[in-house]
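Given next, in structure tokens, is a single chain: the form predicted alone.
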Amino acid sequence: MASRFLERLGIAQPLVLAPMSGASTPALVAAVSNGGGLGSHGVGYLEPQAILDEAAKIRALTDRPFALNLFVLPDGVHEDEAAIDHARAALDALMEHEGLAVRTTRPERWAPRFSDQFAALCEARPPVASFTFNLLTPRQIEELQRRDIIVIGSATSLAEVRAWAALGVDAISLQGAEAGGHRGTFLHAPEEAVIGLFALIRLAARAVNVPLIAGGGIMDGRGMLAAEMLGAAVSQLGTAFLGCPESAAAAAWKHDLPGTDDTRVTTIRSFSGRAARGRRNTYVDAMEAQAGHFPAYPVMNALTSPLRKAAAAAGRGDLVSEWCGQAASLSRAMPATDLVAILLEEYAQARANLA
């Protein structure tokens, strides 16, 4: 099955670069593309026309297949006043109390809507579309197969697995507990669906016929090996690229990411409203006690926006939310082509040593 659905997705090596929004961009989506792997780009956070200009973007830079991802959201926004102004006089606080002259602000909007920026992807036609937060209708899965778009859902749990199985999906993501970022479970509470990877892969290559991608604590290619030794097609690699010139983080988390303890990599709502996997810094420290009254994503996401800002101007990594998985101390800083034929070259060797 690997093997059918690496020349599905025409590519070489089993190596999938996890779809960052925020983090990714063309150019790093084009070096792994470039390099045998399907590079992705997280998309979730733009606008419709962004989304065409930034696959238009990536096609000027490979003519080789890549993906993007979305969120899946309903168009609506619940606003909850007194949660807002609650998570403002906080967020405001604690900008003053660290020298950031910003403040919050109310956005004219929370977030893009998703129909409209499903309907920019259909239009953008990628080779590859991933899908995370929720399940697609059957009419959209439709709609993108029937446009020769290659459809990947995420899955945190078995029950995940086997409902975007039922859809009928051509592969489904496996995002273990191990993982960065935002978390994409679904049909559980965040903190009932924290599997470690290699038992969410052995649990879901039982249950299902469909190519398992898997991400979560994979940073080279003894991990990349071991994944597929466990019945995974190919794997989804974020963290270990954050570090490169092409990615878009801030310097600052760039700057911190090898020295990050792997007891400080925690689950945090305070950021965005939704849980996700990243450094215990001094803006976690201060605020994720008081989560549980900060309004949902995307409101919260859109609200400390301008702290995130201010805080990656000013070089301070501990106010960003520095998201990475949970061997985050294993990244190397170097350029993405280089990076790919490293990993690559551990994956080959580690076969033979194997054989």
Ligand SMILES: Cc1cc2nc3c(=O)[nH]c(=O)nc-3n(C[C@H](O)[C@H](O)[C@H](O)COP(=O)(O)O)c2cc1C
Second form
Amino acid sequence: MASRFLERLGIAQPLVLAPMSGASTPALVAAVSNGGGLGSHGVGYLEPQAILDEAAKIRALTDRPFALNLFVLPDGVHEDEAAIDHARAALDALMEHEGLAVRTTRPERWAPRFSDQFAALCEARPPVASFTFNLLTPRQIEELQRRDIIVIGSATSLAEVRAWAALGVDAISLQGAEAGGHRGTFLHAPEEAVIGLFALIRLAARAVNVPLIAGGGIMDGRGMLAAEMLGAAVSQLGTAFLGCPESAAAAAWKHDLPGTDDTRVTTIRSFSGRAARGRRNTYVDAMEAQAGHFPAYPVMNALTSPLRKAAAAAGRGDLVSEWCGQAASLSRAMPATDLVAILLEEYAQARANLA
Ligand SMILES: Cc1cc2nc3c(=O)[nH]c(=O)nc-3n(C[C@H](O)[C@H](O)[C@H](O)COP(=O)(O)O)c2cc1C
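Could you drop in the structure for the form predicted in complex with the named molecule? We only have the form predicted alone so far.
The complete assembly is shown below, putting the previous chain first.
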């Protein structure tokens, strides 16, 4: 099934660049696609026109297959005024204490509307589209497949794997507990769906007959082969690419990555209102205890945006949302094309050693 799936994707190597909103860029996507893998771009924070623009930029850099990724969210946003006031007061106080001149604002809109983003994605017609945070409707899946777009759903538990499989998606992306960035969990409380990638691949492989994409803590060719041995068709790497010059991660965040202590990589709610894996830093130490009083995603994400931007501009990695997986210190700061070549060489070597 694995080689048939690679053929279907139109890629030669079992490597997917994980979609990373705020960090993946057209240049990073193209480097992985041109290197024989599948580059994915996280466009979940973008308005419809920007999604179309990003797809055009990718196409200008590669004629190889690529994927676009969206967060599946309701169009309406719940505004909890008490939680918004609490968060604004806490954030403004922190910025004052840390010497940042900006303050929170109430944006015109908390986030782009998913239905508009979905329409833009259909118009952009990427060869592959992946989705996280919730299921699509059968009608949305049909709309994508009618356009010959290969559809991937993201799962963090066996129940979520089964739910996507029942919808007839083309592949399922397994997000192990090790993975950096937002947890895609939608059927459970996030603290309940922290299944390690080893367990999740085996559970999924025994339960469904759908190609599996393995993500979470894979940083090198050995990890890619291990995922394949367990039953995955392809490995999906995110944190491994964060340090590349083509990644849009803030310079301070890139600087901090190699020195990341594995015990400091934790689940954080206070940046966005949704559980995400990243580095514990000054912001997290100051704010995480109050996370239960803050508004949910995407409201909290929008409220922390000015702080995160100002901190990044000031080189204050300790106040930025430094999303990363558990093996962040294995990241390698090098051009993405070189990293792809090294990963594939390591993978081939590991296979040869095993044989
Ligand atoms: C900075 C960052 C942003 C991310 N943004 C997204 C996203 O927009 N959509 C998504 O499905 N997953 C997102 N993820 C999760 C990745 O797709 C993937 O599950 C994860 O990177 C795999 O684990 P690893 O980081 O240990 O390689 C993000 C991860 C990171 C590190």
